[in-house]
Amino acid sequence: MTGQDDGGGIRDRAGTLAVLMIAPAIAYIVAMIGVPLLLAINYSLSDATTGDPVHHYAGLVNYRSALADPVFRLALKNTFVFALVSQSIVIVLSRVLASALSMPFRGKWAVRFLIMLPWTAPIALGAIGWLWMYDSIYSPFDWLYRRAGLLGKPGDPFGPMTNIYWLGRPTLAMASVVIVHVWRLLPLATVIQLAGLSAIPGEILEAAEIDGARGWRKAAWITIPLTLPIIGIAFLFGIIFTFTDMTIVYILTRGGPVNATQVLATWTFFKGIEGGDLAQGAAISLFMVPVLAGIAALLLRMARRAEVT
């Protein structure tokens, strides 16, 4: 009797328990991820069309013409530079935001809210709004600038031009796309690093008081380095998320002016989809997969690093 009761049941059995309750996480993840990027494979080795779907093998044909494609390079480039630029300015703004939110102030739950509205809302419909405010002719910034005296005559500190044209310059242009880039990724990062915050002992900021570090002494020799695992994980969502999307380079400029905003992304769809060169398409989308590996391998080895120390 007590052998057969020394066999338990199957929440008994904390390996096969463990290994039935992340399954379906495992089976997810291989029909969403692992068999997309098979087909992806398997297509850049092909010649592939919307035409012609049917694959005949050509080798790394697509993977050169890529290389060899100017506007590939370019891409590949502000696809780096949106990224890094716009996280770092992102985890910049979201520790000040952090730590402004952490402090017991009136309508605090108010201003939470509206730092949570951008990632909240659908990032077309934001992205149109912004492409309204970056109009040409009644960007109310342009407005707010004439009405300030910095935008309209001769010796304005913006130009004699009623208008800047923001979506219509190269420099402007990537300019405008990071600033979206950062509203929209700015309250994930908050919330973040609002809970590395929030995790932090408190006898700990009340020792690091006594010992009279404030303010910025006790943010770079106390609440940064603490949180500097959960700092590495807000910078590699917002760097994963920049990489992928291409919602916001295609509502804004569609990689214009002249591809000054061209990313990855943006260029597989125009390559792959609009163009028609499936082949093309999944070569180029596979040039992210290893970039987002490392980057991903190289952040989450640094946070564990800083969590042993």
Second form
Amino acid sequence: MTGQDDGGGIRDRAGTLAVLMIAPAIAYIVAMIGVPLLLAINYSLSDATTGDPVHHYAGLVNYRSALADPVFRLALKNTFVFALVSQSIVIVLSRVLASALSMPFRGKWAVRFLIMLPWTAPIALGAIGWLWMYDSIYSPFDWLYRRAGLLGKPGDPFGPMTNIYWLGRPTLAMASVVIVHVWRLLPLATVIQLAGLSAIPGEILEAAEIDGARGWRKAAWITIPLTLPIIGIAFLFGIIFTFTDMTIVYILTRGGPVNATQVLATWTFFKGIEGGDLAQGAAISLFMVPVLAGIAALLLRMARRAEVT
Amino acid sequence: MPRSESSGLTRREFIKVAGVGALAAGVAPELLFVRHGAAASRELKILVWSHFVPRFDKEWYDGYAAGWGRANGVAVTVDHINLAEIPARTASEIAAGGGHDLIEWISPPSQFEPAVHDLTDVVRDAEKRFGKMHPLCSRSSFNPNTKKFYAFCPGWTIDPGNYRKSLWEKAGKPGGPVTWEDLVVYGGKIKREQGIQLGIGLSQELDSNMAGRALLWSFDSAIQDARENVVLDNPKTIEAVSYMARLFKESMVPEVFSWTAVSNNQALIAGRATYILNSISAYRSAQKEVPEIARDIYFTPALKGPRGTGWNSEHVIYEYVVPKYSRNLDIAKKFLLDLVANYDQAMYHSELYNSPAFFDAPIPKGDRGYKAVPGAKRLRDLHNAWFGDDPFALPGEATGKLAVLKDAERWSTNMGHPGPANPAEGEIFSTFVIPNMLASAAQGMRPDEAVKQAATQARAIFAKWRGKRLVGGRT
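Since the one above is the form predicted alone, can you give the form predicted in complex with the partner chain too?
Everything in the complex follows now, all chains and molecules, and the chain you saw is the first one.
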């Protein structure tokens, strides 16, 4: 088929057909992303509240208020810390897992299935499960430590109290949130890295081995450089996921203790919806847009490079 | 905005709901799916929280609403929702311009005043029939600046102290704490000698907010004064914050920084709390799950501060709003008045969790679904009789344990005390300014610095809502 108009129907005109095929996707993006984004910009420049249908133009006052608010600044910092720390850990662990899974061994499919489970479970359910694991009274981690003689008596390495209080101490609460982010995103990153490893031509690896490259040398000089674009994609994808997620923080800590785990997504919700200040909530949420847009652009560029290589 | 019976969302409504939905979708995707069918001529759609006492919904409220609908020729629908989802759901429905005719909140919904009907006439009718609404209820639903009742309050919940008698007996205080200082002295002694801590939340959640306010009020301070001026940064607040730092050090453990709405129940039932500040729901749960702990739980009224003042917050304030989009305002008003007329059943089926806003409302005649109380003519009589002789006490358990709650309305007050509830107080509540102020000091920040930070946040929030003309005061 040449695609030229030979008097056939619309199905035979390639250009028209392409437009028709892509139109639903464009309509979806405009309705679900474009319109809400424009509305959020509109709200952020107004005095809108959840309870007042009428709102007026207010200029940049909501952005100035957000920047003057110490909780916002802390949430901004936490958002970056959570995203960068958790995704750095994810990339290292997923690399190890992907390397292990690329080797032949018995029960590989079962292991792959188990690794994918956290990704397939609804995040709210997973987070509630972790909330129980970190419970102040019934934490199974604490129970194990007590049984192992590490916790609960004077002189024990984890302290004399009966529990560790994972979510009650600022640093531990942050670490707990990072752990859940890692648990959540590790399967996806592993699959992405596994796909990258499988794409390396076998003859390159064989040539490296003939030249004496083994283990770390092979990873450092062959597999990591060749899969760098795909590692970048996994990293940036994870950053976007972590940056925009509020479920884990909302369920585990609600941003506490004393805002130590507050992130922009939760602060947007507390200010804009729970507190009723829709305009301020919109302004806070929009602070994420330039960063996310930049990451998305980078992601697309890397994806194209990965495709070419 | 006029709308035909068959139409869906107007363009303007769609834009509003999409905007709110864009913010809310992260935590509650279902918010986007607003019920928006065309209204029948006689129907009433009610959205209420899932009550902490499950039998209240199953055995009474749903059946009562359905029966009321049959008696009045109205198709009544009752939808239950988790309490945490009420603000987002209400915002979504109001933005959409469609949804439930009656929405029940469990805190003052003052920020929605521009979008809901003025219910002043219902309150006046109710007061004619049932006597005066209790002031803590009216201050939670009336805006003195606009002179509007933005909500109707049929009841509330008491927030007493719950303590383990056997632990306090061993410490030499068998009647439990009377003052906040007792929590440091005897609570600290119990923690040191018996290894059990106090449980007063210092976290980003509901109960911690109430406890923090009770402490401030009992130390003769507050966020605002009676005229809605911010007065938080004063020496008495610093005194209260310093006290909390001392209380944490002596009597508590870091679990209070991650306190949640279920922590009170969980800690008390696990035998890991010597004192909590909560409604009687924790005790009722213990009766069902760990009766030996329940038998050991007793109650205190508001603890007294250094100058003898003692206030606790209401634990729940039931507030019904009728959004302006509702075309069933008259039906909703009748439902609310009849709900007050039948509030004896709400009290009983909530296992005394609900207290009435109209104590002088008469008890209807006939079989009311509970054992009649001899001589009881008004809700006040039932309130006193049931708290004096608890009909839900376990076999062999003391039946007068709740007697200290008889005069709870004298030591209970509203969010915003000594002024009215308002959107600024609501936002301060929702963004956890007070529990974080107390927790910061407990974690080592200088009390005056913690108060200064909180007061700065409070002032900014008040100034913003004054601009919307929903809050009075000047500073």
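We call the rigid core the largest set of C-alpha positions that still match within 1.5 Å between the two forms. Numbering follows the first chain given and starts at 1. Predicted model only: the values in this text are computed from it and were never measured.
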### Query
When the two forms are laid on each other by their rigid core, does residue 288 show a Cα shift of 2 Å or more between these two forms?
no
